[in-house]
Amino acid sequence: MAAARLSGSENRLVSLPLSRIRVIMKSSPEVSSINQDALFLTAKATELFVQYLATYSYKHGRGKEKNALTYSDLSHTAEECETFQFLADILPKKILASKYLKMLEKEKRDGEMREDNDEAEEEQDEDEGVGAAVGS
């Protein structure tokens, strides 16, 4: 890791700026000061890590066709393989403006009626508690 130590032969070994990543590093609350060493390999291992996605999204979305990484091929990656499921909430299917405002209306009547079902529920326990208070 001594290569790690050296500033100018340091930004040959990985392509992110380490500045950056530093920066990210601090952000989190428990991080009080950032090792150079832990630095160029957290560097490198993101750099691997995206190169790793970009690579199995391309071999197994239609990028291969068009000789393109598209946006859908990183997000149907993190939708159905399990090593990058953790990234679907930040890789989502595009879908249409339209298409979202309806799933969002239907959402709203859904619970409409699961709210008017409880409702029914409710009363019905009610008047069967009543009954059987009267039946005794």
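Positions refer to the first chain, counted from 1. Since we're looking at a predicted model, the values are computed, not measured. Here, rigid core means the biggest group of C-alpha atoms that superpose within 1.5 Å across both forms. First, how it differs from the form predicted together with the partner chain.
- After superposition on the rigid core, the Cα atom of I95 is displaced by 2 Å or more between these two forms.
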The other form holds:
Amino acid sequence: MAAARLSGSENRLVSLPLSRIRVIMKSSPEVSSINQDALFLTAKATELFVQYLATYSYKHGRGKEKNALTYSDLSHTAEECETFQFLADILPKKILASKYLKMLEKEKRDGEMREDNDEAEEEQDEDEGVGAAVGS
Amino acid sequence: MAERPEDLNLPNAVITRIIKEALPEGVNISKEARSAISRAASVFVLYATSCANNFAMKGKRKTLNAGDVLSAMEEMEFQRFVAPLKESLEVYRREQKGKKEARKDKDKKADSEEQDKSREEDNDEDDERMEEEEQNDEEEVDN
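The form predicted alone done, now the form predicted together with the partner chain:
Below is the entire complex, every chain and molecule, led by the chain shown above.
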């Protein structure tokens, strides 16, 4: 047993606890029962996934630090790589609060401009009777 | 049944170890990154389960099986996992089979009248310093 611990997880077939994986799987409403092989495969697949996500993000990260894996590397992966896009919602990009406030202000201004444009278009439509090209 | 938030998370220590073993030596992983990967892993389980369940339902089965999980991996664009998963599954099945047979053997021994004799035989194989502990255990078991 001590030997297995020394050499890390390579000797064990799977490191993630099957019981915990089962809890997560069962939290899915439509799932009735899970065969033992399926449980094992899901656990093993999750390990492969963790390895893949970590290495991919490290390789493709645009972070300034070369010897670190950061959150921004991960959110970048979720945004750029199609395979990991299902993670986009839980790994949102982070921006400075000041930038966010500026964005909000800009959106507000754009919104007001659009309203003005829409009013102008509506008048135009009434004249022409056909939808005009949307100008920005 | 309500699950507490912690129950849907995977153990931090294990996740950290898997990450560390995958990355080159000396690379640091920020706490935020670790936590993010852990959450991503939980989401992956949910996504894989849901996908596998669709295959089970297509096959009019109520129990998710190995094939469903493998099909899910292909569907989710993780085909690269399929070959290593199949290999691991072989090993796992052999392990399980071995455990089953070991249990059967244990049960046979327990049923026979040689129950106490076989325990003594096991003790002889252990280190001498283990003997005392074994004897104490035996007393508890007898009670």
